[in-house]
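Here we start with a single chain on its own, the form predicted alone, put down as structure tokens.
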Amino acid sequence: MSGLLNFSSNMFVVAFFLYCAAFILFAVAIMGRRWSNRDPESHRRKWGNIAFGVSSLGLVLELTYFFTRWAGGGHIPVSNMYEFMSFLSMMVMVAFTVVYLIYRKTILGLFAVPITIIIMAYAAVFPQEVQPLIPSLQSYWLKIHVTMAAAGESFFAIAFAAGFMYLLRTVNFSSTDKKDRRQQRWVEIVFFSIILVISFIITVFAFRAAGYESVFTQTKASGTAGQTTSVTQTVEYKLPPIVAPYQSKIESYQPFLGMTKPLFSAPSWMNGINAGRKFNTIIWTVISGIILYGILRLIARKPLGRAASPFLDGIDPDDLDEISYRAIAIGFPIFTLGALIFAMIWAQVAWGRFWGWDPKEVWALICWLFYSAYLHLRLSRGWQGRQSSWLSVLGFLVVMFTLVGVNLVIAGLHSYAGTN
């Protein structure tokens, strides 16, 4: 089976580069028409069709990766963070393909395809070995619950792309009015949030390529009163340790930029397993994000929202608003079935209760309530345009925290999904 798994991994890599090529071609279709001596609309259609063909080929190869990994691993590949995020990236492309075939909006590819690229790159941060399913995952409900939840979330991603494009198209970036300035700041915050994810990926891969590693031992007391025992564990850092684990000792330390030891230790309330390392990762993500954002601002010589806005000239904002709404309307019932109803049935089968206030369950409910509120405000209160777009953008940020933040930061019954 190793040959099949190697072939599967190669298909994933090739699909990634095809998506990158498709993104460049979508950019040529949108930006190149400005300098085309012929009919700009003909230029857009020609290159847009080529870009969509390349992205579709990438989707075929990613589907090949998915099914060959399933065959080689013996179970559906959605059981850990690498597999789930890879599957989510594939479903985002499926959702994009469906929406593109309905609306034929080339500009959508310029924003939707990068979401897939970022998710695939984020997936590659995690260990990629195939491991046997733990007992709690050995159920056919794994296929139903996880795949449908990811399918619903993929349409939320398309709604995010369309909603964010609407904001870039309609916010007046040249205005000095207080209300417009507030809108400009929030658009920039969304850009910075995206850059944080990208900078995290770049930072991890950079230090991984350099072979960086520092090791600590952490002693933690556990047990009840009168029966306390001490447990010593090894904590490996793949990023230079700005913050050391709580009550730890250095076993090996690789200096970086003159740092011969961590600047400080994690506070006492971060005494959990790997809590200090996660805090260190957050610090590095913020630092690298600020640096990357600053570089992009220097290149653009203006806020990123103002730099991106001109590329959407000529795009009907009402079309973008409609795409965002339709994507959520498609994704919401799928998400409801997968992330709530089928999840509760599986919880009853696995743990003997439908609901247990586990952090992942709570945040899945928060996501559902948020998009329920979106649909209510849209259909009953007439929230459209900018109000609706902000909700679609904020909603997907909540989804990503549920997928990433809850799995990797908050301990719970679903924590196994963040390990490998």
The other form holds:
Amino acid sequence: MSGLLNFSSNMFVVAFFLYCAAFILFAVAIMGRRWSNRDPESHRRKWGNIAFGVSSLGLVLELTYFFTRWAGGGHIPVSNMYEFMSFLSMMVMVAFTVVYLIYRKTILGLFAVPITIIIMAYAAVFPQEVQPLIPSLQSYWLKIHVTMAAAGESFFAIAFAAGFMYLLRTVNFSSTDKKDRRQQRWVEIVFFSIILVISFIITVFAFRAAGYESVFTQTKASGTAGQTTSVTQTVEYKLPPIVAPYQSKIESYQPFLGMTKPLFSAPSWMNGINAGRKFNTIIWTVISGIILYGILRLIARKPLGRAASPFLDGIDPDDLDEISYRAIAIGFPIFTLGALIFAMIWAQVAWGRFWGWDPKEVWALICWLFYSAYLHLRLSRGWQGRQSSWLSVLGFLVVMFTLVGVNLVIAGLHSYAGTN
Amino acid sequence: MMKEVIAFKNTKCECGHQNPVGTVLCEACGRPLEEQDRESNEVLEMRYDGMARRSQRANPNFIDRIWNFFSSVKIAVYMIILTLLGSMLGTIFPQENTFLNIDPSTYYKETYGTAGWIYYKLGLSHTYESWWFILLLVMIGASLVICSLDRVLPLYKALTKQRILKHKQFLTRQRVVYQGPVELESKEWVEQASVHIKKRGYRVHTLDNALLAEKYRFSRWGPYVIHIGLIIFLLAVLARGLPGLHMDQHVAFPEGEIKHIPNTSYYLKNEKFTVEYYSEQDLPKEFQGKNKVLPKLFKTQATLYECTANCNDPSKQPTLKAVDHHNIEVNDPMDYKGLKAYQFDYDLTPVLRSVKPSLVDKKTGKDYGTFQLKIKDPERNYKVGPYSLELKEKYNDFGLDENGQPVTKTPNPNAPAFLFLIKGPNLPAEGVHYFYFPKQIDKERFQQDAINAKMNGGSVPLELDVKGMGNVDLSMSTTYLNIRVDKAMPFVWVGAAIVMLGLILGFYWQHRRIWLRIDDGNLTLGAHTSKNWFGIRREIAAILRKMNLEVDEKSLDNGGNHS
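Okay, that is the form predicted alone; can I get the form predicted together with the partner chain now?
After this comes the whole thing, all chains and molecules, with the earlier chain placed first.
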């Protein structure tokens, strides 16, 4: 790796820690309002400004990471999962900065900055080498299409943050009424989903730091009657195998907590070599997610939604609703241009068809249809506040599935190298 | 008749204006028309400025009912959601068109088991071509047209004939309201205020004690512009299904050969195909030494010819004229008058084009001479020295059927074989049959000598032999190009551009209006915006501050819908 690329990776790490610091400072700005001998409003303003300053510095460093990697790698760093996710995290910060400058709501930082932190950490799960571009990616549309799409999506991330804040602010967490209970449960589910992502990242990094590895081989016979050829594939597990690939042999198994062989094999319909490994990762994520959630519940001694809602005391819910809507209104045209129109132009140039119902294309369309439905419901049917906040939360889930889920589960033409 | 009379009676406002049936707010003064509505203090429903729409006609007939159905936003949202869910279903398993050569009736069952079989049986393996999906798109198209017409006309009417002086209730029931005493004389206050409002880009109309300020009205047309763009887009997409507007085929072009592009008057020659891979040092460390190959470039140097004469006469050679030359790469197709050629695939297996075998006497080794044998279109008769060779049979892909008879398995020249009848000195009068396999590997595999001996009841004294690679003409590679014509594309792009224009108009500007009137030294101000209430409150607070009225931005909020 050249010196420039090394410098670039360092900038990435420093930016990451600055965002973490900014998150803590935003928390101080919000929570410290009730500390003794101070005026809550001036405390919030002072610490909010410091926090915003730190997060902006982080953004400057992440931009430095981006442009130095561009210079060092010779092409715009949005061509694999690591690069795309870090770019997305950067755009979320840009979107946050834009919305923050419009509305000046300190509390927004407390919810938007963690999104960036999580996406950045998630990016670091993937291989970080600069890879040369395959012919289909050698186009200036790569720059335009991917960056614009990510910019639009990052505004949806801000809408998600504001929408979720609205819910935390307005759901009645002390009520035992059936309707309120349902709202509380869903808020808790959103928290749990976020925790799942965090625990996935933590688990991967913990075992990576420990240098864990087990290897399996799978031999598959293929071909028609008479002539059969068998192909043997190897798969490396970086997490202790609870589940082995379908019909596989253990090549090497590093014992973990007294476990010396997998507990069971993947079912027959998960017959791909990597399906078992992915299933294993999901099991680990769920286990560690439940543990992490349990720990947080023990600390908070109440559901996380109820524990988080006091942070939002004194915040005008209408403002949150408006921020969420405004973020979508800003992001929607950008998303349309970047993720659909530019995508169509590039597809026309590269593959000869502007639309081919590739899973990624379809999911971009699904996102677009979802937010169109949101806008119609809001503008013409008066869906506001709670309903539209839930939609903005759900919408971001759809966006994340489009960006991550499609690559991991469905793949197709847009599969990045190194997404395994 | 009776009904109409009642309707007329109900829609006449106290200001004397006669409103059409279905009007919510008087078209002139903005006073609510419904009795109950007048007693309420709720924020007014300002959609389309309370104008009547066609879809609100009193006694709908059949056509009205269809109109009403498609003009409903609720129905439109349902259709959007259904399309969304349908699209999701289509991504569960790969669609049929992802594969070039499969039999879907067995493929899905074999690859994905029972779930795949059900998927195929439900027709989801071609979701996006299925009738219900297309129908949904067509219905969305209809909804786009009717929704827009139903709303844009009344909205246009409302916005082009606005009155300056509005009913007081119209103002106090806006979402942004301010009421309070003013010190100056009413006309003077209005005049001073209009200066400050104008500074913020508003067009201001005043009438004695009343004022109407408005800006960015064009933003209101945004949604309708989007819809027009979408309609053009959808029509263009549907038009691609019409014959003649769309062509899509994959054609193989062996290197160095001029080949006709089916169903066109064009021929294309693949001058040279190049594939390059990244070298080891270009790859990241992780990939090095792992035999991982990453392609860098696929390039076909192509020349396009147009046929000018003898195009449809198989007995004559067509006259070709070179019209275009292009290095076709991925992301850089050839484009000649709407005919496009995209790099799609390649095959590096060498293909035999012609050989120059010598006719040799097996015993003496005497060489009687050579002749050129073209693999694809061989001539029928050859003369070599004193011998004559007549081509009796040609097999592109030689094989033996279950009865031991020679057959050609595929039309591809994988294992070409030629059956000659040779006549000449020292041969029987009727000649000998001679099988010739130009490829050494086939010659051994099919035991050429044994076949020939068996056919003639003894060894043949002659032999065809290619002496050296100089007598072999190979096409080193084949490029596969995707040949396309898409005449509807310009309309697709125009539609997309209009959508984008509408999005920008509608989302990045907001139509803002401020009404105010002063009655007996008391100011009543109401304001409305299509979006961004936060912004208009801030603006009005700033304007009022200029007029020495200190107000909290938030206190201007009168509640109600934040659309």
